[in-house]
Structure formats: C-alpha cells, structure tokens
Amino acid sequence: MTAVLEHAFIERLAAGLPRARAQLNRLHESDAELVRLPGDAGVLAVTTDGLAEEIATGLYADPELIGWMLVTINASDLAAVGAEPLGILVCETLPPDVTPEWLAALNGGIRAACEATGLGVLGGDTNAGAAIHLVGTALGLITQGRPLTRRGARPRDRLYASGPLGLGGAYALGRLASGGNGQSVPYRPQARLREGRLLRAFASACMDTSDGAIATVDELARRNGIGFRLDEPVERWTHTAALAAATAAGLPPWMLHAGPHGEFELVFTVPADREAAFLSAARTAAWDPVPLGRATAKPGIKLLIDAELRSLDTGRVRNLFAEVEGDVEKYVAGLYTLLSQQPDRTAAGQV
C-alpha cells in the first residue's frame, strides 16, 4: 500500500516524545486518546482538534459555523470512542481587528453545538495573534464496557457508515473549487455521539469520516492488515445533496466521498454474528446504519463504480491534495488519472 505521507509526519513529530504509562491506544489506534483511570473508574476520551487552516482557505468563514465546527469536530472523536461527553476547552487566538458582532457569532455556535453533543466549556485560554487559530480539546467517560478503536476488524466483517456519507466533500468543493460559493450545499454535521455509545456492544473497529470516506476506510484497512470491498453502488450510500453537487458539477459521486474533508459520520466495522442484533438494536433506536460492503482478508480497496468493483490506491488518494498543494482541479484531473492506472475491475454481476 502506498504510504501516506500526513502518517510520516504525525510519526515525526511524535519520534521520541513520552507517552502515558496508563494510556491504552498507540498512534493512530483510535479517534480519541484512551487512558485508563485509577480504580473501577473507567476510562477517561481526551482529543483535542483546531480550526486554522479552514479558515484560512475560506472553507469555514461564517462565525457561527466556525463556532458549531469547533465543537463537533472534537465531539465526533468521542462518539468514534463510544465516549459519554464530559466536557470541552476552547483555545482561541484572535486578530484586534475581531469585531464585537463576529465574536458573538461564533460564541453562539459554540453555544449550539454544546447544547446539541452535551459538552460544557470547562475554561479554555485566549491569545492574540495576526490569524484566527481555534482549539478545543474534549473529555468523555466510558465507565462501562470497553473503547471503541480503529483496531479489531476482521475479514467478513461488515463495513457500515452511521449515515449518509459525501456532504462533506460536496461542501468543500462549492466552497473551494473555481467559483463555487458553497451556498446551494447545506453543512452543518452532527457528532453521532449516541450512535457510538450504542456501537460499543456491537462493532468491532470505528472511525469517523472527518478526513472523508475513503481515507476512513483506508485508515481502517491499514490499522487492521486487511481490505475492504464497498459493493453497494456508490449512489446508495451517497447523501442526496452530494448526489446533486456531482451531477451539477459534471463529476463521478465517488470523487466527493476521495477529498480530504468529510461528514463527520462513523464508518464501522461489525461481526456477521453480531449483525443482527446490531440492526435491531439501531431500529429501536430509531437509527438506520447505511451498508457500504465487507471487510476482505486480501488488502486493498475496490469501490463498486458504473456498475464495476474498481481497485483503488487510497494512499495515493490521500496524498493528492497536498501533492497538488489544495488545487481542486489539478486534484480532481488527478483522481481521473488515479483511476484510470488501476486495471484490476470486476462487473456488478460477477461480486
């Protein structure tokens, strides 16, 4: 598989650095960091996440949407825990030039998302500086049973995603690409924090999709040694307003769920044995999980596209936008280019 180049970056930075004697995941082991607490306390969800670069680039510029992201994004890592929201910090370095008014709207995008997950600001810190740079770092409890991880999935398994899946990349391309204005795609994603609670009995790896679907399943094959074929069409696990964004822009669905900006859904793996009490449990909860394919003991990702399963380099995949330094053209000729390297297809009939 070809090796993804943010790993060796994030392995770089972490090169020597000490880690905590009661803490039970390893480097990209799970969503959010897992340290277990003295006694029959359980074990204490620690992530922390920030909003810079977004802002920069002009793919977050409402305030109220910078303040709504900057909870969920830490709130999705610990629903991909099964995590009981605890609470959250918020770092935030602000340019004088913030007026009042900006400074409101993001207080109540804040204020939204922690109602919605359940997070209470705990404190936080601020700073000056020429750029808005915002970091919140959450806290959950998992007192019963244990984590989830992206570790555990095995060959057979089912692969699942907690909903619709593409609105992410749908945005980011209004937002980014050559006169998008992102206005005509609705984003506003929602930390499944009660999904994962309800998939700890059940699932045997999760992540969730804020890096987009391919990368996740990606990740999960690599934390797991195995494959994944995603056999159900791509159209049926596609949100509908993504479906619109690609017919309106002349491209492929499956090149929204390939950008580096996701949905925020769980991408999960489940036992065959346990698939049926895990959709019984999901309709008394009134949840409907969307099937994406099975976990395969050969590595390697093939994708179910025009009615053909497609091998596809999702390492290479995952490096492209920084290789094209955020060009959503040259990335997007780039993802033509991928797929058209990748001999190896099989037709719909013969899955």
Second form
Number of protein chains: 2
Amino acid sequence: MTAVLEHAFIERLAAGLPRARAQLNRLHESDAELVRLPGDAGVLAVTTDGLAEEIATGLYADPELIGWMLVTINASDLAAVGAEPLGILVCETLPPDVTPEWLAALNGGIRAACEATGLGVLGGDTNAGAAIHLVGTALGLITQGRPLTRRGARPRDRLYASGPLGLGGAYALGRLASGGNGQSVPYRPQARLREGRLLRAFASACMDTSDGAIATVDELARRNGIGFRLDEPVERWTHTAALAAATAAGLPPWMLHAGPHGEFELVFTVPADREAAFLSAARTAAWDPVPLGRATAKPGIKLLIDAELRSLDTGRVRNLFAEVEGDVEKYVAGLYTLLSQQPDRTAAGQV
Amino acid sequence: MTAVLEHAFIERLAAGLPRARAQLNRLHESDAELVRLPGDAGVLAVTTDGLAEEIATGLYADPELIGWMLVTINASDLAAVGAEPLGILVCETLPPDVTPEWLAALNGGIRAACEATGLGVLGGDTNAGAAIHLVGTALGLITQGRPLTRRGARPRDRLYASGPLGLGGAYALGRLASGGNGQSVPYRPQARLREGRLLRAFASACMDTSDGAIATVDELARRNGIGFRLDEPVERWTHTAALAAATAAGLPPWMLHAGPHGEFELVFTVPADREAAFLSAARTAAWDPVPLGRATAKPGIKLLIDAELRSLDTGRVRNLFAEVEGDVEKYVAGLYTLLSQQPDRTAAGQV
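Go ahead and give the structure of the form predicted in complex with a further copy of the same chain, now that the form predicted alone is out.
Okay, now the whole complex, with that chain kicking things off.
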C-alpha cells in the first residue's frame, strides 16, 4: 500500500511530543481528539482546523464563505465522532488593510454557521499579520455511549455517505483550473452533526470527506486493515451539480472525488446485521443516506466505473496533488494513470 | 478612563456572534474561557493563542523559543484561572522552505514546555502558507471550587505578582530597539500553573502579564471598577536583569512594564483578611510572591517612582504601541508624556 506523504509529515511533527494521559484516541484514529472527562461527564471531543492556503490560493475568496467554512470544517470533525456541539474558539490573524465591510461579512459567515451547527463562540484571539489566517477550535461532548472513530470497520460492513459527494472537487476545479467557472457549483457544506449523533448507535467507523471522498475511503481502509469495493456506480453517489461540472470539464466523475478538497459529508460503515435498523432510523429522521459499497477483507479500493470494477491506487491519488505542487492540469493527467486499465473480475458476492 | 483600542476591536469581532450557553464568563472577564461541564466534572478552561507577529517581527527567532512560547502563552492562561492542565492542540502553518532542523528545534521547544507544564499534545492541524503561523489551544479542568477570573477584586485588596516583572519588556527592547542587545536578557517564561491552583483558595481576581504588567493592572482595574496604588517602589518588583537592561538603555524601569510584551507571571488581588493565610500557604509551597500595592475605590493607576506616587494614564499606555505603529523610539518618547508631572499627595492610608 502506497504510504501517504501527509501521514509521514504529521508523524514527524508529532515525534517525541508527550500525549495527554486522558486521551482515548491515537494519531489518525478519529476526526476529533477524544478526551475522557472526570466523573460521569463522558468524553470531550476537540478539534482544531485552520484556513490559510485556501484563502491565499483564492479557493475561498468571499469573506462570508470563509467565515462559514471556518466553523463548518471544525463542526464537521465533531459530527464525525458523533459529538454534541459545545462551542468554538476563533484565532484570527488579519492584515492591517482588512476593511470593516470584509470583517462584517466574515462575521456574518461565522454567525450563520454557528446558528446552523448550534456552536456558540467561546472566545478567541486576534493578531496582526501579512496574510489572512484563521484557526478554529471546536469543542463537543459525548455524554453517553461510545464516540465514533475511524476504527471498527470490518469486512462485509456496508459503506455509506451522509449525502451525495463531489461538490468539494467540483468547486475547487471551477475555482482553480484555468478556464474553470466556480460560480456554477453551489458550495456551502453543512456539518452533519445530527447524522453523526444518530450514527453512534449504528456505525462501526466514520470520517468526514474534508479531504475528498477517495482520501476518506482510503483512510478508513488503512485504519482498519481492510479494503472497500464501491460497487454502486460513481454517478449514483455523485452530486448532480458535480456531475454537470465533470461533464462540462470533460472529466470522468470519479476524478471529482480524488482532489484534496471535499464537501464535509460523512463516510461511514454499518455492520450488515445493523443495516436495516440503521436505514429505518435514518428514514425516521428524514435522512436519506447514500450507499457506496462494502468493506472487503482484501486491502485496496475498487470503483465501479463505466460498469466495470476498477482498482485505484488511492495512496498515490492522495500524494499526487502535493507531488504536482498544486498544478491542476498535471494533476488531472496524473490521475488517469492511477486507475487500473484492466477491469476487476472479482465475483460480485466475494469479499 | 481612556478606552482601550484593542477592546473595541475585539468587541467588533465578537459583535453579533452567538455565545455558548454553558459558558460562565463574558468577554474580557477571564484569561481562559470557562465552560460548565455536565454532571460533577466541574469547569472546562480553554484558551487559544497564536504566534505570528512575534515571528514576523523577529521578536522570536530561535525555533526552540518559539515552540516553548507556543505552549507557555496558552498554559499561562490556564494558570490564571487556576486550572489543572489537560492537553493542548497545535495548528501549524509552515512555509515550504522550513528545514527539518528548524522543525526539530520547534518540536524540542514544544516538548520542553509540555513537560514543564504537564500538558500533553492532543492533536493538531498542519497547513502550507507563506509565513510561519502557529496557534495553540490549551484545555484545563477545574474539578472543585470556583475558577479564578479577572473579576472579584475590591478596594483595600492587596495586589501581588507571582514573581519579579519586566523581563518581557526588557527582552522586547533588546530585540526590537535599534542598538538593542537582546542576548543579555534571559527570557524563558514559566507558566505559573502551580501558583494559579494555589491562588484559587485565596485570590479575588487574577490575570497573567502576557501584555505587560501595566496593561494587566489596568485591565484588573477596569474589570472591577476600581483603581490600584502600586506603593511598592517599581525597582522592588522589577526583575534584576530587567533593571540592568533599563539602566543600560537609559530608561526608567517602569517603562519596561508598559510595553505590550510580558513575562507571563500572574498578577492578582488578595482580600486583606486573607493575606496572612495566603502568605503562609505560599511559604509552604516554597513560593515567594512579590507585593505590588493595593486596590483603591478611586479609579486610576498610581506608581511609586523616585519615592513619589505618580498617576499614569494606563489606558493611553496600552494604546500607544499601536498608535506609533510599533516604532520603539516614538513609543519611548510617548511614554514620558503619559506620566503625571505632579506627585500624588494622597495620604498613605487612604484608599
């Protein structure tokens, strides 16, 4: 299995640092850090996520969207562990030439996302700097039952997404590719907090698609020593607006799921014998989860593309964007080479 | 009372944002945010603080010191509310040209400060960016009793510091002033977590000197609608290395306490009738608190300079560094104008 460059970098950053005694998860094992609280208070979930590159590259330019994303990217990590939202801290570094109108729009986006997620602002910090740099830290609670983590998926578990995927990739394509048209893709992800809490009773593993669906599926496979066969056709689990963007760009839809910019849906596994109960609970909650496929004992990721199951080297997919230094044209050319040319002839029932 | 520019800015940033329901403190009222936990778990303390300007201006250049400070500035906020350390998250934005040696030294500083404070690293986030930008978020617990806040000081309360003050100002003077010599001042602040926990039983209000001693005393006065008379001579509560730096620079020692860069000691008030018990507990803990003066019903800050009590417009002191846009020469010239020319003739016993 191809090693993931970002893992190596994070492991180097964490090397030699003491871990907190009360922490329940290890590195890479969950979207939010999980800390056992004293007494009967349960588990604290905490996560920190910043926006800098997204602003510097122009991926996010509208200050209202920037504010919305600052809250949403952190709230989404709480969703992926099934936590109740407690609050968020915001650390803002702003250049001196930021206008009051820009700040008001940023605040409007933060406020709207706080209201959508139920996160109150606990506090923060402000600094002066040459470039805009925003860091959020969200806190949540799991007062009863176990938190969701990326670990626990087993062969034959069903793989689902909380909603159609691909808007993150389609949006980034529109903003960053030459000749792209970012205006055409509606991009305003919703942190799936309600769905995450419901999933705690059913899912065996869960992770958000902040880095795109393919990186998410790859990571769930790595954490559990398994593989995934996404035997639902890619078109069926791709958002219709993303499908339209792929068609307009002349790209196969699966490529929209390969990029490192996602849509903050949840991808999760449900044991086969819990699937009916899960779908019933989801229906009651007026939620329509999107089936993707199933877990396999054999490592590796397979996608159903043009009615054929194809193997994809998802480790190399994850490294590619950094390898081409963010060049979108080179990136697309590189992706074509990572899909196996031969369809996979594994019998449909075999896992 | 002169309004503080930074307050106005923070209030504008916070305008219209929903606060978290479980939060115990309001804006500006404590160094760390205080969140009531369910059940019998007590109060969660959480704080976020970043380093960007300090690195960009060259105030902090040694990566080991940068790592040390990233943990210490956040741990110090936990100390000021009397919390037990739980863990810290680190969000690192790094330019592509950062060397492995630089990263290893940064990590060494983070590790050393984690060991000194008892904070384990819970997790973090990494981003690419043009400039180095580091944000820490520290978590702590107060399982029994009330947290310390900036509120609760009353006239006649005694004012103390956890240790001699002025190293933050002396260090900044050495690093930033033309002709300065930063190497001569030892600067490696210790977050006063142990002292903060002891203070929960005795202090009426507490705050750290992250922004310098004068800003801290000014803020405690504002939060409590009182004044302070620092009737211990400035020389007596100024660190000997800072005194030497002031002499070398030809500056009166009080000016080292005026700058916005502090030494992360705690400044706190103790009710007069608790003073003997407090000093006894401190002695038992082998801790030697430094007396500064006392709270007064009348607003305003007075310092004992050259054997005369002088009024200082501390609100204007706090705004001055921003007003001169960080120009150290203009800053020093401006400070001279903010000290009253007439000694204060208030009788010694009057509060």
